[in-house]
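One chain comes next, on its own, written out as C-alpha cells in the form predicted on its own.
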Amino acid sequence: MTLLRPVAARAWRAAVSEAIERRGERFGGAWATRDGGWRAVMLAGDEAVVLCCDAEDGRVDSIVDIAAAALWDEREAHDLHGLGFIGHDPLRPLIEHTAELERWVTPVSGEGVHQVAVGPIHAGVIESGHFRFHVVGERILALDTRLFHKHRGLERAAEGLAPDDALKHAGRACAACAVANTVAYAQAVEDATGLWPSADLRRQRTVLLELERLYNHLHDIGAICAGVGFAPGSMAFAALKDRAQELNAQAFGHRFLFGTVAIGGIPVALDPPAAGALRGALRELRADALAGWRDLTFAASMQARLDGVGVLELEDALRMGVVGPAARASGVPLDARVGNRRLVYGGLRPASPPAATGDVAARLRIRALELEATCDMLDELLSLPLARDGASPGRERSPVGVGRVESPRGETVCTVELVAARVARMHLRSASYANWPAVARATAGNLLPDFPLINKSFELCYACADR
C-alpha cells in the first residue's frame, strides 16, 4: 500500500531532503492538483510514499537543488497550474510556448557563438520537437529542447472517470510504451483499491512487457545504425522489429499490444499450441537478431563512430535521475524490474555493459545485452500457456496508488488518486519525460552532425511528454 504523508508547505524542502538523504528514497515525479495542491512521489525499493502539501499563496519552495530530476515537474506545474516555486530562478516556461527566445533558451554569448534551430517540423515521420543549438562552428556549447507541441490533455480527460474507463487515456499516451503505461496505471489503481495480482496475472503482464521491450530494443539498435548512416544494419533491424510486431499481432491481435491490459485482470490468453508457436517463433527471431548483432560488431566503419560520442557521465546520470538503458550505460545499476513483486522477474540483475562509458557505444551494447535477457525470460515464461486470471482483494485501500514499470526506456511511474471510486487525478511520468533533459546534457561539447546519433541512442518518445 502506498503511504500518503501530508506535509506543511513550510516544511516541504525539509521533508523531501529527509526522504532523500536520511531514508535513501528516490524522487519519482511531482504534480499539481487543481486546488493548489502539490505532490511528490518518493520511491524506496518497490514501496512508494506520496508527500503532499497545499501551496501557500500559490507558492512552495523549490526542490531542484535537492532533486534535480524535479526541474521539469516544477516548470510544468507553473505553466499548467500557476504554481510558483521559491528559489527556482529563472523559472523558464516548459509547456507554454512563448515567442520570446530570452525567456526559455539558455543565455550563451561570446565571439563566434550563434544558434541553429531544428524543428519542430522534421523531414521524417516523427512527432514535433524543437532543438535549438548554441554553437561555435560545429561545436555544440548548449542545447535547449522545446517539446509539448501537442499537449493532448490525457490526464485531464481521465479525471472524473471510473478507473476502467480512464485506462484508455494511459494506454494512448504512447503507442511504443502502451503496455508499460497501462500496466503502471493498472498497478496504481490496484494499489489504491487493495488488489493483488495472481501468479498467472503477474506472469502474463511480464510476458507483454518483455514483448514490448523486444521490439523496441530491436528498433533502437536499428535507429542507432541509421544515426551513423549504416544502412545494412538499419534495414536488418527494422525487419527484425517488424517481425517481432507481427508476432504480437498474431498472438494478441495488435502490433502495439493495444487492449491487452485491464485492471484486476487480463483480456487475452494463449492456449498451449499458441504459446508454443510464439515461443518457437521467438527462438528463430533471437537467432537472426544475434546474427545481425555479430554483423554490427564487425562493421568497423560503424563502430568507429560510437566511442566517446554523447557521453553522459555517471555523476550527471545520478544527479539528474536518469533511468533505463541510458542510466545503466553510465553505470547506474537501476532497473525497476528488480524486486518488483507485482511482476515475475525472479533474480533479475540490472544489465551492465563491459565498460559503463556512458557514450553511444555503451547505450547500444546495453540494449544488445537486454535483448538476450528478454529472450531468455520469454522462453521460460512461455513454457506454460497464458490463462485469463485476475487480482484478488487482500490489502488495505488507500486514496492514492502508485504503479512502477520498467519500460523499454526506463522506469515509468503512474500515480492515481481516487475519490468516491472515480479518478480525481492521474499522473503519468514516463521514462522519456525523465530522460529528455539528459539528452541536452550528453549533447553539449559534441559536434552538430553527431546530434542525430546521440538523440537516437536515447530514442525517447515525444508523445509520452505530450500527454
Given for the second form:
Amino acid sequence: MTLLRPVAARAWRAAVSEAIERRGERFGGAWATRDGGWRAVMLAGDEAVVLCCDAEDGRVDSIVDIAAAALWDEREAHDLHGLGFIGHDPLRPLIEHTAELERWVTPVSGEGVHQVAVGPIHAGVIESGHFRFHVVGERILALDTRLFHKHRGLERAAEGLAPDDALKHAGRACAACAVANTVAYAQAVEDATGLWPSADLRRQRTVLLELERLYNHLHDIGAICAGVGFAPGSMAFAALKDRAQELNAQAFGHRFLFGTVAIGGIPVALDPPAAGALRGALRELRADALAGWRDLTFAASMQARLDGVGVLELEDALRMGVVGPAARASGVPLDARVGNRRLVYGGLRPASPPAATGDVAARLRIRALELEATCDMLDELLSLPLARDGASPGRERSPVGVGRVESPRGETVCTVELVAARVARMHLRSASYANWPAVARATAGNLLPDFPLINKSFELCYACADR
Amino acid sequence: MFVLLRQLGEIRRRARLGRGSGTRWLGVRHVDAGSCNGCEHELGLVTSPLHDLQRFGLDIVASPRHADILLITGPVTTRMAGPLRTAYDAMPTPRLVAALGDCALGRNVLGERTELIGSVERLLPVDIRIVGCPPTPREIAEQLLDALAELGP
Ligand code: SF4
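Show the same protein again, this time as the form predicted in complex with its partner chain rather than the form predicted on its own.
Entire complex below, previous chain first.
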C-alpha cells in the first residue's frame, strides 16, 4: 500500500528535502490535479510515499534546486494546470507552444553563436519534435528540446473513466513501451484497490515485460548502427527485431503485445507446447543476436565512432534523476526490476558495463549485456506454461496507487488517484520523460552532426513523453 | 553479417511480396502527426532490406519537396496540424496523401478531444488508406502497393 503524506503548502520544500536528505528517498515524479492539488512521489526500494499539498493562491514553492529531476514536472504543471512555482525562475514553457522564442530558449550569446532549428518534422521515419541548437561553427553549446507536439491529452482523457477503461490510454501512450506502461498502470490501480498479483500473474507480466525489452534492445542496437551509418549492423538488428516481434505475435497475438495486460488478471495464456515453442525460438534468436553483436564488436570503423561521444557524467546522471540503461551506462546502479515484489526478478542485479564511461559506446554495450540477461531470464520463466490467473483482494486500499516498472528505457512510474471507483487522476511518468533533459546535457560540447547518434543512443520515445 | 543473410530469405518468404515492378519511382515523405510510435516502428521495417519497399519504386525521401506521397501517422494533434499543412503545401503537384494506421483514419482510442483534429481527412484530402493498429510491415507494403495499382500513377 502506498502511503499518502499530506503536507502544508508552506512546508512543501522542507518535506521534500527531508525525504531526500534524511530518509534517502528518490524523487519519482510530480503532478497537479484539477482542484489545485500538487503531489510528488518519493521512492525508496520497493516502497513509495506520495507527498501531497494544496497550492496556496495557485502557487507552491519550487523544489528544482533540491530535486533537479522535478524540472519538467513543474513546467508541465504550470502549462497544463496553471500552477505557479515560487523560486523557479525563469519558469520556461514546456508544453505551451505559443510563447515567443525568447521565453522558452536558453539565452546563449557570444561571438559567432547562432541557432540551428530542426523539426518538428525530421528527415526520416522519426517521431515529431523540435530541437534548437545553439552552436558556434559545428560545436553545440546548448540544446533546447521542445517536445509535446504529439500531446494528445491522454491523462486528461482518462479522468472520470472506470479504471478498466483507462487502461487503453496508458497502452496507447506508446507502442514500444505498451507493456511497461500498462503494467505500471495496472499495478497502480491494484495498489489503490488492495489487490495483490498471484504468482502466475507476476510471472506472466515479467515474461511480457522482458519480451518487450528484447525487441526494443535489438531495435536500439540497430538504431545506434544507423546513427553512424553502419548499414550491415542496422539491417541485421532490424531483422532480429522483426523476428522478436513475430514471436510476440505468434505467442500472444500482437507484434507490440497490445492487449496482453489487464487489471487484476491476464487475458492471455501459453499452454505447454506454446511455451516450449517460444522458448526454443528465443534460444535461436539469442544465438543469432549474440553472433550479430560479436560481429559489431569487430567492426572497428563503427566502434571508433562511439568512444567519447555524448558523454553523460555520473554526477549529472545522479543529479538529474536519469534512469534505465542510460543511467547504468554512466555508472548509476539503478534498475527498477531489482526487489520488485509485484514481478519476478529474484536475484537480479543492475547490469554494469565494463567501463561506465557514459558515452554512446557505453550505452550500446549495456544493451548488449542486458539483451543476453533478458534472454536467459525468459528461458527460465518459460520453462513452465503460463496459466491465466488473477490477483487476490484483501490488502489495504489507498486513495492513490503507485506502479513502477523498468521499461526498456528505464523506470516508469504510474500513479492513479481513485475517487468513487473512478480515475480522478492518472499520471504516467515514463523513462523517456525522465531522461529527455539528459539528452540535452549529453549533447552540449559535441559536434552537430553527432546529434542523431547521441539521440539514438538514448533512443527515447517522444510519444511516451508527450502523452 | 551472416545473420542478416540467413534471416533475409526467411522474412522475404514470409512477406510474400512480389518481385518488384518496372520503371515507376515515387518519393514518400512520412509525417508523424501524433502517433504512439507503433506505426513508425512498422514503417521503418517496410523500408529496410527485409521488405525492401524500394524495389517497388517507392522510397522515403527527406523533404516534402521531393515527395509524391505524404504518408501520415497519428490522429493529428492540434500542434502538428500546422507543420503537417506546411509539409503538404511544400509538395509539388500532382501529389497523393496516405493515411497510415487507424489513428490517422479517425479511429483512435480517445475519440473526440480538443487536443486532436481527429483524423487526416479533416485536414487534407486522403487518397490512400492503410488500416491496422499498427498494420504490420507486410500489410503496409501490400495496402500501399494495391492502392497505387488502383490509382495507377
Ligand atoms: S494506429 Fe495504433 S499503432 Fe498506429 S499510431 Fe494509432 S494507436 Fe499507434
